[in-house]
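As structure tokens, one chain now follows by itself in the form predicted alone.
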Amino acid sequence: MIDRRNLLGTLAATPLLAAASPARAAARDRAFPRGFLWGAATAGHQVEGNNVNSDCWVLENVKPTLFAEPSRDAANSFALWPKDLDLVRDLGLNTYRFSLEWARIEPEDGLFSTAMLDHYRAMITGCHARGLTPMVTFNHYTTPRWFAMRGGWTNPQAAGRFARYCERAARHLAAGIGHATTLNEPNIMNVLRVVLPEPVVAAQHAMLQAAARATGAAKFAAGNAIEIDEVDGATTNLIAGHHAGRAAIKAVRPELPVGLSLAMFDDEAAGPGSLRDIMRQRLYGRWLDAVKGDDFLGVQNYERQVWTATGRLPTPPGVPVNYMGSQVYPPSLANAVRYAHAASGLPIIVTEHGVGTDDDRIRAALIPAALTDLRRAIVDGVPVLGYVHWSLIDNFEWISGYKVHFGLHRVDPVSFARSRKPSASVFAAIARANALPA
């Protein structure tokens, strides 16, 4: 029953309700889905610095090499993780994508420190503890030296070698973990091959040649560089290794979701003749089949690519360009997920976007926007469960060393201080509020 002093106060308000139902609906157009992951991502190599026993340190140290300069200390993360969980939480996220490095957990074959594999439950516990979903990468890109100077992902036993490590971590970790990726962008030699200019290729040749006399090994293959005519057999070996890790980690830990990530071009059509379907099956089509029982896809855009008849658009004149002289696109981002989910049925994350770049106003108007066109992806039907900017502070960026920036924060080379840029508060304003800006 209600009584005169609440019918009065609900008449009294009426006029107050109809007035703020068009602001409502207004937000409604504008939020994500309830329980969306909003999130940052690192990885270990490029933030934790002095990863001595990986197949990436061998390279950055051998003459001639690709790389600008090594690693050496990186952000230091290995000691400052809990600065940069801080920093994910006050930025109001709620998912950290953080990878674990196989060749600190097991950096001689068969040999496991449960020193290291303690070091990475610390930061799950860290991550519970400032109310983050710890979102953790098996294995991204690098690989133990021991593993390389076997061949690598070029050796048939690679699958088996893997699986076992992903075992014993998941033994260890898979409790505290929110979703699991057993590798990231296993596609990306299939890509490398497609945009690499020929005398990168012979480079990377040089290198790779170089590491296995470094180390006397046969053959030397690292886990994002080999030779460019082993590319179609170190697919089939990562595939099998996606499976067989996916099979330990379900087998510690049964509803854990698991996925892998793959690196995805917005891939347009431009006139008769195009290319794109047959770049779009040379560069995903064995890993879109792959995924097939995953739970989830993580998709890895950055630009689109606009194919003819005979070969890829340049650039357009007059447009903001990313640190390669690449546009860029914001709806690069929904259309690379529109296509994603379109070929593998499967739910999709977002498990890295940004861009490089030293000028932050493009990256503070990158994000607002690709999310505008995400959302409108949602909005159809496409099941994205989260986006996850790369990266959470400036690091290590492979060949490019440490020229190129992506992060939503510096970082002091010296100091190793965090500084957060003006993109930053952009970014947490959208997942603070899971809506897009007024």
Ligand code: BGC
Given for the second form:
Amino acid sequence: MIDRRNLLGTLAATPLLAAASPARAAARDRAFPRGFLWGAATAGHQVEGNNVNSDCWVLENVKPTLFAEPSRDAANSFALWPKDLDLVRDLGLNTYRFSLEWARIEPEDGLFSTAMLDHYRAMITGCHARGLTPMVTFNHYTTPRWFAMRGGWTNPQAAGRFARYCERAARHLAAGIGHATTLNEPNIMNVLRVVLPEPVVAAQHAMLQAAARATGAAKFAAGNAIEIDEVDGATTNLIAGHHAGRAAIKAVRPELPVGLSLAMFDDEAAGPGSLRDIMRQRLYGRWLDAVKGDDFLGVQNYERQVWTATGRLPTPPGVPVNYMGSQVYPPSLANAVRYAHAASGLPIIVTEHGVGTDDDRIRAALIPAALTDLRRAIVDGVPVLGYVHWSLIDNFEWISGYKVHFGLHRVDPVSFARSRKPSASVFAAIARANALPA
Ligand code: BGC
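Compare with the form predicted alone: the form predicted together with this ligand:
Every chain and every other molecule in the complex is listed next, the one we just looked at coming first.
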């Protein structure tokens, strides 16, 4: 495991840092540690298309639904994954973060598909052929339809089923994986419980009822949509799932680094009696205990929240905003990372960071600014092993469908052709140099 001392050691050992000339000293002030992971991310359901056995496919196609549109073909990455890997390589990145679709690998309870495991093995091999380290998420929100029909993560048997899937997938795939995460943002429901407006909670309830009716299930609970009053119970099962999944993967390959990723705001306190610390406890508290014993913690940051004594401050006027109208605030990434490390004691990988916007200039400005602060955190001693941008390509942004764009590349909805956005070149230049721009 790489710890803080090792990381600072690699920074000090970088040849740039030993130099005495002013130019070299200036370069040293911009460099990232040697071996830093530079990556871009996707997730199966959001890019593959036709993930028909998943819980989300059901939710997208029932009435009423919260989804603006169904995922359909997505970016057709189930077929076009070699092109996606080429994009990552062509940016000069060294890491690709993607997820396995549990619903493809285990389309019925206990029935495993060798062909689908082979598909993901081909992706892992394809990464290595291009010099990319595969960072693999075993579960990025979506669960199989049969799992959701048995109450999903609210079912006490969920952890055992998840571990069985992890063990089967690890036996087929672990040998080629660089970093594994069990669950993507298992605290998302804690976050949604805090930020979802009441009408959306009611609409989600109606959608889940419709899914239960459509599938004939007594209770339908999806990977990222459950009744708000079930969040605490589901969290208990998710934590058990993480521990059992981690043990299953480690049993196959003990030296493979395993962790999970959390949705984390940059939480700031404003004024006396700020709710900040109470909110941190609600949003991450149980998970920061649960990750003890992991090899790293994945941080996924998109926004900051400024907590007063009564709630959240609104976005100030005149600042750049994302598609939801929230401020695009570059320091938020490093602030979240500093907190995540201080609270967990673990090395950090930024497993997601980005912005949903149609104005790519906002993304192009955000990346170098956020990385400047991230580097400062590293120099201050926070062990950050890598930075993975969300997302490699525009994709299915859950309930928002295809109208929200996080990609470094555009995807033509008809031909599925990928085209690079200017922000991708900004990111590529930093990754290639392993340093901030001069
Ligand atoms: C999720 C992604 C999502 C992204 C942008 C993250 O919370 O892991 O699946 O697309 O945020 O909203």
